[in-house]
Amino acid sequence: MKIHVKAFGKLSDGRQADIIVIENDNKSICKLTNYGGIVTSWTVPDKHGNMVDIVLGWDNIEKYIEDSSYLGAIIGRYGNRIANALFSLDGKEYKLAANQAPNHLHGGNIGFNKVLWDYSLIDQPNEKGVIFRYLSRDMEEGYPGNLNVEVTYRLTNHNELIIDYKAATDKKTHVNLTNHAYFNLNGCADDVLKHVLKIYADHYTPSDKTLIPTGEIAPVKGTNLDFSEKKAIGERIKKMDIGGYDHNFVLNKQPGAFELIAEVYEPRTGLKMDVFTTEPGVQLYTAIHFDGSMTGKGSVKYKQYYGYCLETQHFPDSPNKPHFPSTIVNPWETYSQKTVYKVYAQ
């Protein structure tokens, strides 16, 4: 195994972002960088033994900044959307940024995958990673506290690349982290609706026309969002009202337990992705914004479906949803999650 850093371009206040490439002895290679602890490129072999880059990215920092779409990203401090942008702790209103108004999406106007992370490399023989470190400072983008978080990716030689979270604070807070990467198991180049899909849910959490849960925990069953047993993410993506999949799925699985959660298996590559977690949410995004006018690496315009987000998480809009489980962290507590994507040809 093998890691090293490179220059990766600078920041308008002039601090530089790197790149830290990591490579297994399958000679699988993943590549992040300090912006936004961003996971830029990971390419696999297939069954061809072609090398596949499966993440959507672009070529350069400065895409990276102008991005919108959270590609490869860290996602926090909280994933996905809180209504109205509020919450109440202890008797207290908490008014965050309204980036999708009326909504809070992603950590707000400056969210995690807009800043700098400080990060020290894991070089042990059979261990490379990187880990990364943020303090995200009291009141920032609306948040009390003071936030110490550490993400950590590890690629291992069963190319799984692995993601622990951690985070502790001084004030009572929120907090819902996971990581944006777009997949392709197809390398980037069509779309993703031949991609064949296993969610481990019964259920979901249905939303109102802003992407906000109800409050409801539904069964999947009877409808387009059954993905309880293998079907292609393509077979009813048109008879969905929003365009495709931006759905939060209620895992089959205890409270923090770590699960496999989830299987995609694209037939051309013969690559399989299985997903685990110990979040009791994933969200499924398929890209539905994608429109054609972005132009990823390797001069790939981005088309709508092509990728998917299996983003592991607690459920959206949990700080004003009692009944879901609880995103707040406590200063005597440690939030932790932990997440591995593994990758391999069939």
The other form holds:
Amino acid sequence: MKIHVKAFGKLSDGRQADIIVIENDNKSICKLTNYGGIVTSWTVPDKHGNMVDIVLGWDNIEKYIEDSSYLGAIIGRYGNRIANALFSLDGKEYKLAANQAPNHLHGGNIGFNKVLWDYSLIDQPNEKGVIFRYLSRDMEEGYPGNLNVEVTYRLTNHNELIIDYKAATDKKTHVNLTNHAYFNLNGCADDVLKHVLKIYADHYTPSDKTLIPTGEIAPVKGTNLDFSEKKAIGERIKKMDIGGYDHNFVLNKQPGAFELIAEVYEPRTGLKMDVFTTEPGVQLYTAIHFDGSMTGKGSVKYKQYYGYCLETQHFPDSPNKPHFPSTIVNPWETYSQKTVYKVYAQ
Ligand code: BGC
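Go ahead and give the structure of the form predicted in complex with ligand BGC, now that the form predicted alone is out.
Then the entire complex follows, led off by the chain already shown.
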């Protein structure tokens, strides 16, 4: 295994962002930048022996700075939506940015996807990775508590990208971290409608028109959201009234248990992705809003459905839904979650 660092580019204030390049013994290469803790590319060998980049992204830092689609990034403090950009903790109201009016989305105006993280490398003979660190100050983006966040990415020789999320606060707060990589197991130059998906979820959280959960936990059976048996993503996507999938699935496993929660398979490359997590939910997002106006890596125009996200997470709007698994973190606790994406040819 190998790891090295190169310069990526400068932010408007002159600070430099780097790219960390990790290569395993199978020649799988994962590239990450400390700007936004973003996975910029991940190449894996497919069943024909071709190297396939399975992560959508940009060629340069300027595009990531402009990006409003969260490509590859760490999302925080709160991945997904908080209704009316408002929550209360111990009788005190906290007003957040309504950056997707009327709601708060993915941490606000300057979420964890838009900050420069400190980092150190993990450079052991059989373990290569990077630890990103960021101190989110008390009341940053309206959230209480100084929050020390640590996100560790490791690439293994089994083509696993392991993401460990840790956070500690000095005041009671809400935390819901995730990664927003858009994957495409056919090399990112085509849509993902032929990908075959299974999600280990018999339920989901129905939502209103602004994608805030109604609070109900409903069965997927009999709906177009039933991926409990393998189905092509494209099979029923056109029947979705919002134009595709942008839904939170309630995973069958016990919250906290680390288990396989989703499988994706692309017949043309034979690439298979297994997703494991400790989280209770996963947001399936199928790049509904892509319309060909964004030009990604290799001059590819990203059109609708060119990627899928499986954002492992707590449920949307948990701060306002006391019956959902709690996203509260107290000063005496350590927030800790783990997600693994494993990709191999079949
Ligand atoms: C959200 C979508 C949103 C997208 C932005 C997803 O996580 O659920 O509604 O449009 O992020 O890239």
